[in-house]
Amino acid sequence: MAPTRQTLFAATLCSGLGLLLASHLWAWDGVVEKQTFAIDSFTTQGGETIPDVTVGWEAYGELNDARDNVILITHFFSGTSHAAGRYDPDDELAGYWNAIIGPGKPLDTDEYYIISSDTLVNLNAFDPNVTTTGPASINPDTGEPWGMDFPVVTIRDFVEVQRELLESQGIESLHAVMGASMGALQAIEWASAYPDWVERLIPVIGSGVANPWLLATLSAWAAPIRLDANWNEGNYYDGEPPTDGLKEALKLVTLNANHWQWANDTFNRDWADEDRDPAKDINARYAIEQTLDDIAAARAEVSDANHFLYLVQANQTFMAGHGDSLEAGLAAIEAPTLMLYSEKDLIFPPEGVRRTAELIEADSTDVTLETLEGNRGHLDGVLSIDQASDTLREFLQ
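May I have the structure of the chain above on its own, in the form predicted on its own?
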């Protein structure tokens, strides 16, 4: 039976579009504490300086004495560091990969110390559970929000902040790094930039470069914000924000992250209001339109439009190794690699994933490809991750 619109809405809103329940076993009670990491000054790959950088982070499990049981989770475009557990025992929704993180699960918190951080320019700048530095932050030199004066940041910059976070805890190696979508880009960049750190690489629904199709897709996501008059070239923090543009941008993200089969199976051609026929009322809408708008409106309440644009730029500029050669960037990866992907992915099509795998294994690095089944396309990398539980458990061991 197709899910109701209410079920879809709840599932999509849950920190990266996953409604996954937490476990309450004795070794880990599923309650997570959000913490903050600060850097006095950070220099971007572009050579710009950002003072007073802060990012939020959380961890599950315990760091062992050797500090060698660490798994880093890197999050996706619209996600946060909330990969598992709940901030409060009464929270209905858990972190987006709670199905695989916890006691006895593939990413076993009885064995591993699993850590995740909010990225720079995190989309959810106004979520009380997110800490991030970006355009909405106060520039200490002016006392005003940075706006579009904030330096351009890249996927490699996200990795460098994570490296400083890890080093602050005395961590100098990773049992594995794993992430979905934009998180896969960060994971790949980790293994390329720091092959001596990364023992295992697990990119999920992602590939080694933002190809022209993705460049255009990201540009289409950004367009509604730039066309909103309230955007005002990014200078809106003392006025009305470009909420309409941001909602349309988030609507496109949700649509593209799904698959046409999901849309057809879930909504048919139902009307949003059973008493209003779109064939007779120019303002009447279909159920899928209304649902996507409802989801986007809710997400826009905690999101920032400029942060969205900076994330678009960070993803567009991605090439493994942060250099001029994709082949060289992927050849630098020495870690055994498990790539999980969807044949129905409309954002990172399977051909690009397979090409990435070929380039990583060109110098005999072990690569395993495994598909995730479902009708959600790109989102199956979040919603259907438990399908890979046995493979993940074996790969990590």
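Right, and the form predicted together with another copy of the chain of this protein, after the form predicted on its own?
No partner chains or extra molecules come along with it, only the chain itself.
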């Protein structure tokens, strides 16, 4: 968290960046400290009260004295607050948007205070770097995990927790809010609900409403969890969790978040086990199946099945402004908007992105649409974000 003082020597090593860095006395060193933020009692948009809400957060760069250099990053379905940097310098992987967040990068930590928090019902409930409140949390009224008694929470509830976090730091405006996928929904909701806060809006691979295709896709994701006998209506915290169902759910997420070009470019028809021919053994399978299972199994280890179901619901219920009219919800947005998307996106198809842009633009709000290329489709919004570096740099100025 704390910026590290750089020597002039280190700064000048950075050739073209030297002068820029030298004008600051410090630069963020890429090491992130995860912190927590607590709310004694949180009331959901649905009118339910949740005591002892705690979420994790992290920030890159320094909050200026005017507290007006804030960029809020909102995370995707299976994501966390970890958008950039490393918790430990030896961490193999940096945060998911590390390509665009850092000293001299488009989201320049020398200039901006970039903050991100774990949502409520964060999927990665058992990741030691994640703090969230959801069905796996203890309900202080019973001393037991909430399970399916946890109130339904919405994208707007995620926004409200973020607002309280920001206000706790004396922040009352956002230079920008930017997020991918479910993060785009939060960013759009921010700009719609709090137009006075949000100066720039950057929804990436997301649109203003969960359209019927997304409702059905999310429904399919949730199904394997409810099918797993271990799920037991959400009461599994003192027994075996529904790991098999959760793995299948996570496998669908991986498959849908990618494009068929990725699968066909990356994999072949190899068998998972070279001694077991799927044409002769009904339980034999292909390497791509095994790989997708292995990815899902690794993710399942730190994920909670009930949290998954609550995230599905939060995404399904999303419509900007949460009123009766998408048009009104998007017309409420006043911030200049940059929408980044993929024409190959199978979760938030381009038609919905363009419709969202049209409705934001309808009352003359500036909207820029830009595509991300790649063979990942939806995931290019996370993995190929550096393509938009110049656009982002310019848009943020």
